[in-house]
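Here we start with a single chain on its own, the form predicted alone, put down as structure tokens.
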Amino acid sequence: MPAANVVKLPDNASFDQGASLGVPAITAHRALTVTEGGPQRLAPGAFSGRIVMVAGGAGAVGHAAIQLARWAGATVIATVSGPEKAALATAAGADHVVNYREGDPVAQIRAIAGDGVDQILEVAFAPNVKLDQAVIKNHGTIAIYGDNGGDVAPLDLGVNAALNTRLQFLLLYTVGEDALATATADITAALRDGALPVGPEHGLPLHRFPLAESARAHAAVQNNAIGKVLIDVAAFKSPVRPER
């Protein structure tokens, strides 16, 4: 591992947090800070007065985005697909949770954000594009970090032109060293403030496996386990080789 990719945890942060936050939290930070005219850094009060919508609020990136946005002072709307995920998004700190499979989600979101939401963090742009276009604010930003549900999305050019919508695609591995360094500094500050707890009571269930059962851990990820899959390396003991 390159030394530049390793970050010292604050004294008050657990190893569970360190293992859970790296890629998801940095992705969330990037998605929160690429908005037109919005804050480029996260800190308490930086997002005061802003409304952020997090698609997939029960996912790992969504969880980190909710916590970081709330730490920065935003009002957070999370969209989810069912009651179990709604409970997790609420536990993470979302101010409002909307089930996009029930009722009229556009009306529900507009009831919270009459002028539209300032920014959307989107993990499934293809299936959610119509909803996003219907609730984004003029000069709002849709930050797209995933292609769940498909990698081709129909865009209404007239709607987006009228709203001056900014579509910001991002991939953590190519954002550049400056963006990574900025995210690392802000996330470390949030950890020091106790703003990024993990565990089921904080909206991010932890699924633990010993190192010897790494294959089962990978299977849990492939089967879309809700939460974070952690491998306890320290508990592993190498098997004794029989003498020949």
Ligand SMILES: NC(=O)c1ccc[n+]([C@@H]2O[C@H](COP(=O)([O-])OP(=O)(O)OC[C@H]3O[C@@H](n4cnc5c(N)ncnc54)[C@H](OP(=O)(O)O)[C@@H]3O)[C@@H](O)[C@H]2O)c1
Contents of the next structure:
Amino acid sequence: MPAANVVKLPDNASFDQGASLGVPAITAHRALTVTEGGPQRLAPGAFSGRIVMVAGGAGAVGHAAIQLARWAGATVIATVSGPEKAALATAAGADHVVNYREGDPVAQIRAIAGDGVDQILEVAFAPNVKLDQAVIKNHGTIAIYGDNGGDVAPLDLGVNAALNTRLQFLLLYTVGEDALATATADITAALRDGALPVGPEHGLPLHRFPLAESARAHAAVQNNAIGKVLIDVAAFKSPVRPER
Ligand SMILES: NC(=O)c1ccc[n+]([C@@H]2O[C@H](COP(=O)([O-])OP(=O)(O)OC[C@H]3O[C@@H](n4cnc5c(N)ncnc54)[C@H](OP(=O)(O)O)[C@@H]3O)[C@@H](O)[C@H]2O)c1
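The form predicted in complex with this ligand is what I want next, because the block you gave corresponds to the form predicted alone; please supply it.
Next comes the full complex, this chain leading.
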């Protein structure tokens, strides 16, 4: 790991948190802070009065997004595919949870956000583009970080022009050092405030494997384990470098 990419955990943060939040929390931070006219930093109160919709709120990035947005004072609507994931998004702190597969999600979201939502964090833009267009507020931003469900989305130019929608794509590997530094500073502050707990009771189940069973850990990821897959390396001793 390049030293520049290593971040010291605050004393009150566990290694489980450190292992769970790197990529998801930084992704969520970036997606939350790229809105037109919106806050560019996360801090308590920064998002007061804003409505944030987190698509796939029970995913790892979605989980971090809910926690960070709530810490910053937003009202959070999470979309999920079923009751198990609804429970996880609620445990993470979502104010409202909407099943995007049942009933009329647009009507449910509009009942919560009459004028529309200020910003959307999107994990599955292709399947959700119509939903997003139907609930985004005028001058709202859709931050797109995932391509679940396909990578070609039919955009309605007229609808988006009338709404002055901003589409913001993002990829951590190319987003740049400044964005990463800002994110790690804000996430560290959230950790210090105890705002990013992990574990099933906080909406992020942890699946642990010993280092010797790393292959099973990878299989769990490939099989779409819900939550985070962690490998315990405590028993691992690195080889001693021989004296010259
Ligand atoms: N751009 C970046 O820099 C960046 C960084 C991190 C991750 N990613 C990408 O982001 C994606 C998610 O990562 P993750 O770690 O959060 O994965 P994850 O923990 O597996 O979560 C993915 C979530 O996507 C949700 N989902 C799938 N289809 C959906 C749909 N049509 N509408 C709403 N939600 C939907 C699923 O929830 P339901 O089952 O409830 O639908 C699931 O909870 C991955 O594709 C990953 O590669 C990108």
